[in-house]
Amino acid sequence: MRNTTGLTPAQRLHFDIYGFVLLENLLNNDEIDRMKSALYRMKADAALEAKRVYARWGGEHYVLFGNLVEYDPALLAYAAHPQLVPLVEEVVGGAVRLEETEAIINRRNPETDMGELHKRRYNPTGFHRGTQHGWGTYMEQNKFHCIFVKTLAYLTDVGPDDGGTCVIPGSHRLTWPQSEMIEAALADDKLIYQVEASAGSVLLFAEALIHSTTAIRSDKERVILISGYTPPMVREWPGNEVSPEFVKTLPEEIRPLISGSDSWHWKRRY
């Protein structure tokens, strides 16, 4: 477990060139445990809209969860751990609030063409980001900052066949149209990036990273779990809204990061 300092040199200058850093190993074999029987729990629940969560399936191999807070402390603690949010708010720049949460677990489409997908050594599903370089991002003391910053944990091992996270590495600091990136590196799948990670490790990223989930070719099943932060002052992505009751539940520490409280008090710290 690493501590709570800040991500170091080498990571700093990593997450600056390629838009992302991967903190291996950093949630422990009890984490990893309950995140994943909370995720399960869920995927078997046939009341989750009363829970305030939502779920979009994609088929009986897709699933994707938000809003998750509210529905088990184990989800609630990763949304708010402590070896993460000092990272998110150094590389966005000052104190966060909480934008997002979203879990995924799936397996290989049964539908897709295994020769297919053997064509290309990736197969992103749907390269995206959430905001770019130039409005969503800045410069400060030489370091770059992005104010839209995800972290992925990874709760299953992700081999390069288990549908590893893609990015198109150094898209974070670019102007181009988001297509005329997309196209390049599908024409060039040397400018893509698959993320291999073990259960535990946690990947971080400015949502100005192009970004895609990427189809599984193992038999494996693929479990992650998402948090988005912002400053305090951006709103929360719509459905992810966290209730006033359960936010006067929480400990006095963590409430400005669940609820967005501090709102427009906000002063860059990095």
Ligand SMILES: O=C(O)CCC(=O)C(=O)O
Given for the second form:
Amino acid sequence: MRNTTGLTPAQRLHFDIYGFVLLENLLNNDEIDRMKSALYRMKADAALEAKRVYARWGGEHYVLFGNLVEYDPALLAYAAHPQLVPLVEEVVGGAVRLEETEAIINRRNPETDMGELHKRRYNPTGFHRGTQHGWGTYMEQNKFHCIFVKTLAYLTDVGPDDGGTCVIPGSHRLTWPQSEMIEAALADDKLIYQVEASAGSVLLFAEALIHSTTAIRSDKERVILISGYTPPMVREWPGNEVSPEFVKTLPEEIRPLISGSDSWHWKRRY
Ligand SMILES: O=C(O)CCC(=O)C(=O)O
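Form predicted together with this ligand, following the form predicted on its own:
Time for the whole complex; same chain goes first.
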């Protein structure tokens, strides 16, 4: 478990150069177990809508859940994690609000030809980004900042065949059209990096970084948990509205983080 409240200079340099940094073994086994069991309960739950959670199935092998914090205290605890939120604030450049929470449970697509998957070193399924360099990023005191940042926790180990997130390192600081960067990177996989991580590690990344889910080649199931953050005057991703009734039940110190109530009173922190 980390005790520091900031990124080390090496982690900050990694984030600035590549657009992401892997925080190894940040979650302990108890946190991992509680988060995973909440997500598996969610997968078996037939009444998710009544609990404000959305689910997008991509076949039997893939499900994405969103708007998770009201479902289980372990999922709220991840979104308000006291070791992660200060690191997010450091790279956003000030106080943040929760913008979205999502989780993915996925396996190898049984319909995908294994021969095809082994033709390429990496198999990103859909590169994208949520903001871009220029309007979603800025430099302050020589450091890179992004107004939309995610923490993606691996709740299972991800080795080279287990679907670790693919990214195009450095794309967070380029104003090239996204499609041109993706086409160029797919033509030469040396431009792509695929994360490998032990369960409990967290990928901190700028949403200006082009990234993708990766097709799984092994027989292992992958479970990830994601929180997105922005400055408090930015809106939540549609579907991720947290109910005012739930916000009222929260400890006062995390209410602004979960609800965005600080709005334009932005407390800057570099
Ligand atoms: O599945 C992953 O590894 C990446 C998830 C993703 O693309 C996202 O959070 O926007």
